[in-house]
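Form predicted alone, single chain, as structure tokens, below.
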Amino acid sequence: MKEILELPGFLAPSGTLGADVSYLLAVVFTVLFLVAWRFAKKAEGTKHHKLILVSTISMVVYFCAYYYARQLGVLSFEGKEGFGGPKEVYDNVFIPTLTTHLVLVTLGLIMAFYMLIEGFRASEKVNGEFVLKAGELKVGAKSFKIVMFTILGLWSVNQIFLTTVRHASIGVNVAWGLIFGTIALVVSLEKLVEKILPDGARRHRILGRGTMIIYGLLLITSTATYLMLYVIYPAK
């Protein structure tokens, strides 16, 4: 798979197939989220709900598949070898942009999981249409413990499988640890957020706008990184 992703791209002369597909999907997912957000602004809850569900699941599946194929993803995989510009630009522009992008990717994935779960909990069907329900939205202490212990149990089983069956490297173990850690962070995030924004409907609207800002910034940093790597300062 990695060999296929490293084939010549179609967007820029110096681009790779993996980089081009990754960038185009970033644009597609951002547009889909913007359309879904527009549905929410127009109070078309069912359309918003369905499009967000499909878009989020597709984005997570794509990210996991791409991560598995390239280990660290195309941008971080390229690193200094993929940047052909001056060292000053690399240190002062490229690295800060790439670092910001990777931080936003992490935040975006966390919020994707969180908003998907919170959306189901904060909505109800009225006359066949999904609508946000006002009122306090909290996770019970017992349910919270059950979820956290379940995550811990699944991580333990996965680690045993990776160690005894796949004989996975330390990097793979760390990667899976980060995935399960992210899931646990999403669950833990709810306990903090519910204290700050106890009303479920208001919480969903405010965090939804914040999540859209993250995805917008993701597209900007992704575009800047792609241009620097494959258009302005391609590797020689």
Second form
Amino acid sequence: MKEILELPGFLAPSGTLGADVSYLLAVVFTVLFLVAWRFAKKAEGTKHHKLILVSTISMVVYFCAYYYARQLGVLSFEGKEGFGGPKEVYDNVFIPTLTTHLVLVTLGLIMAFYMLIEGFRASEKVNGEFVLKAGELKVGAKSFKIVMFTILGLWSVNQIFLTTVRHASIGVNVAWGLIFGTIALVVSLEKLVEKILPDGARRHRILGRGTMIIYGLLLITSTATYLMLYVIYPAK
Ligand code: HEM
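Other form of same protein, the form predicted in complex with protoporphyrin IX containing FE, not the form predicted alone:
Expanding to the full complex; the earlier chain stays at the top.
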């Protein structure tokens, strides 16, 4: 797989197949999200919901497959090996851009899951069209406990599988711990978000716009990283 990803690309003379496909898909997913935003702005709730659903699922599948194939961290490693520009540009421009990009990727993924669930909770179907319902949107104490215990249960089952079947390394255990910990943290943060933005519809619009801005910034940082690595400062 690694060999295929390292074949010459088709976008820039120094690009690799992996980098080009990854960049093109990043553009496609961002454009899909921005089109979904336009649907929401035009009050076409159902089209907005369908496009968001399809793009989020395909983005997550691509993201997992791509990072599994290249292994996490390879991107920054490749940056060091593949960056042919001056050291000042590497330290002051490339690394800050790449770091911002990776932070935005993490935030974007978390917000995609959060907004999907919030979207269903905050809307209802009226004459076949999804519309946001105004009014307070809260997780009841009982549902909150059920969700938290479900997360704990899934983590425990996964731990048993990791230790008995996969004999996974400590790193893999920590990675899964972080994933489940982040989910539990986001669910707990919902309690705080409910206090700040009690109205579900307003919460969806405000956090939704924030999420869309993250996707826009993701496109800018991935374009900048791609240009620096493969067009402006390719490795000599
Ligand atoms: C990643 C997930 C999502 C994001 C980022 C998102 C973002 C947004 C944004 C930014 C708006 C307000 C548009 C504006 O006025 O600027 C909006 C409105 C809306 N969203 Fe979402 N959304 C997401 C998922 C969902 C889902 C899953 C549903 C339904 C199940 C949904 C239903 C709606 C509805 C009905 C509106 C109101 C449209 C109107 O004004 O009539 N959204 N969304």
